[in-house]
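This document opens with one chain alone, in structure tokens, the form predicted alone.
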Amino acid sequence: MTDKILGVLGGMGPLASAHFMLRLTLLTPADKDQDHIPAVLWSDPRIPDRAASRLGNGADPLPWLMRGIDGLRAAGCEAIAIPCNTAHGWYEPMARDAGMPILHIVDATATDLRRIGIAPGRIGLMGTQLTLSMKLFQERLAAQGWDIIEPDAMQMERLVTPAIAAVKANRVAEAYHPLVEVANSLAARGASAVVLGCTEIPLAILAGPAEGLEVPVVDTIDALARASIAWARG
């Protein structure tokens, strides 16, 4: 049992946030209700589109993100998990003003890579175009010895981006085949594992047979859930 309360800043998208709560529960070693982690989910799908903001075509999401953080702090939370990779583009200002630790999803991913025995070397990375362009994963993982390869521009345009949009539109099953195709192509290029660096991508991968994958994958939702459990139990 822990008295620590985890805040979950979600809504980006709503399905990924709900899935994070499910995985947090299922991954927690527990025999009864009281063994689980107290958590407060702030799921606000009104948070402005992160990609549009970065491209100068939309509102700044930071005030909305801080509004959620303020609400979680008022609810008594002592640390925050954000089950959205792209939102970590605003990590520094959020962490500066949150008044509590924000668990970084890329650091959680690095821990999960080591957990499954992926040594420093070549790995693949899938995510939104914005996440890839912001180098959220590349720089942080490169500092720990991993060499990152990504889908090519045609794969992003024809397969990855439409598949992520399908998951956000609740058409999860149709996103499975294109995303598995891209993951396997990264394995063919020498990736020893593939990081699913968008919280919509694991939802699609789970919608089809596991044997379709030819490479180990790191689910950033699960990685963040494990980091949250380690924080709560620590």
Second form
There are 2 protein chains.
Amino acid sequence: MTDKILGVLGGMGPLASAHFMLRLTLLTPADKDQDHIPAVLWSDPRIPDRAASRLGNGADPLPWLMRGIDGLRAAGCEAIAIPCNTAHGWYEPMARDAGMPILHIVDATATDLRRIGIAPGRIGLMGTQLTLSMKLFQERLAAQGWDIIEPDAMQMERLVTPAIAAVKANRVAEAYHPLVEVANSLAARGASAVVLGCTEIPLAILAGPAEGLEVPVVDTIDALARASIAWARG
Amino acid sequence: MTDKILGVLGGMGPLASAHFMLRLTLLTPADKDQDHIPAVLWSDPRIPDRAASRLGNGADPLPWLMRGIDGLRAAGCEAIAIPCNTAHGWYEPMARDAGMPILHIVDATATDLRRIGIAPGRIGLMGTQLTLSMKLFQERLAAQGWDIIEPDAMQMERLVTPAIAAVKANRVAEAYHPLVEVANSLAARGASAVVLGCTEIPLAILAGPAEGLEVPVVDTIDALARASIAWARG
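Output the form predicted together with another copy of the chain next; the form predicted alone has already been displayed.
Now the full complex is given, and it begins with the chain already shown.
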């Protein structure tokens, strides 16, 4: 039993943050309720669209993100997990003013790559167009020895972007085939693993038959849940 | 888009409240993040065991429940849903001091029975021994015309109670067969539907093949999620 309360800044999207809470619970070694980790989920789907803001045609999400962090701090939380890759584009200003640690989803991913034995070398990365262009994963993982390849522009436009939109609209099953096709094409280009760097992507890949996938994947939701458990138990 | 924030008092158990957040999201008509309902989940698995307290050998959960309600009110929530049937044994003192409405899971269940066309008459009820003995569902549903039958003492001891404990320990699949056996036996005794009056039971029944079940069931998690959506959109 731990008395440290985890804050979860969510709602981006709400399905991904609900799924994070489920995975946090299932990945925690527990025999009864009281063995689990106290957590407060701030699920605010009103947070302005991260992509629109970064592209210069939408409201700034930062004040909304900080409002959530303030609410989580007021609730007694001592660390924050954010189950949304794109929101990590605002990591530095959030971390500076949060008054508590924010577990970085890319660092959690690196820990998970090492856990499953993926040696430094070429790996694939899938995510929103914005996450890829923000270089969130590339720089942080390159610093630890991994060389990142990405889907090409046509795959992004025709397969990845529509599949992520389908998950956000609760149409999970139809997103499976396009996403698996892209993951396998990255493996064919030499990736020894593929990072699913958008919290919606694993939701779709979990909705189809496992044998379609020809490469190990790291689910950033699970990676962040494992990092959260390590924090709470550490 | 709604600006009303739903408070979810959870952690009893944490898997059930995470599942509630998932069902709340999936049952909400939405095309994008911003269509979903803002919500704060207070997931506090440290809340003392409800059964032990009611049986006179455990700490009182009420101060812990009120602490959660205070946290949710501070976060700006305007109504509360509690995805745990047993906790509704403390409904009256919570509702008196909450300062906002608490959606009652049994009223949500009655609405759901009417939605699927279950006429007044005999229905079955499954839940923890405590929920059954507290008569939470029986009195509130009897007042609306339903006559309740329950599993017998041996079924409770040998099938229902161990299955609920298995779900709380993340062993969901092994709870399927005993729970379906009990639901079908209630149908054989004349129940036209079975209320799954413990938030852990539907988690197990969803983990097995649908054809094993020979009677309509009302999932109290889904019923409470529908009532929450109606509140937020109303």
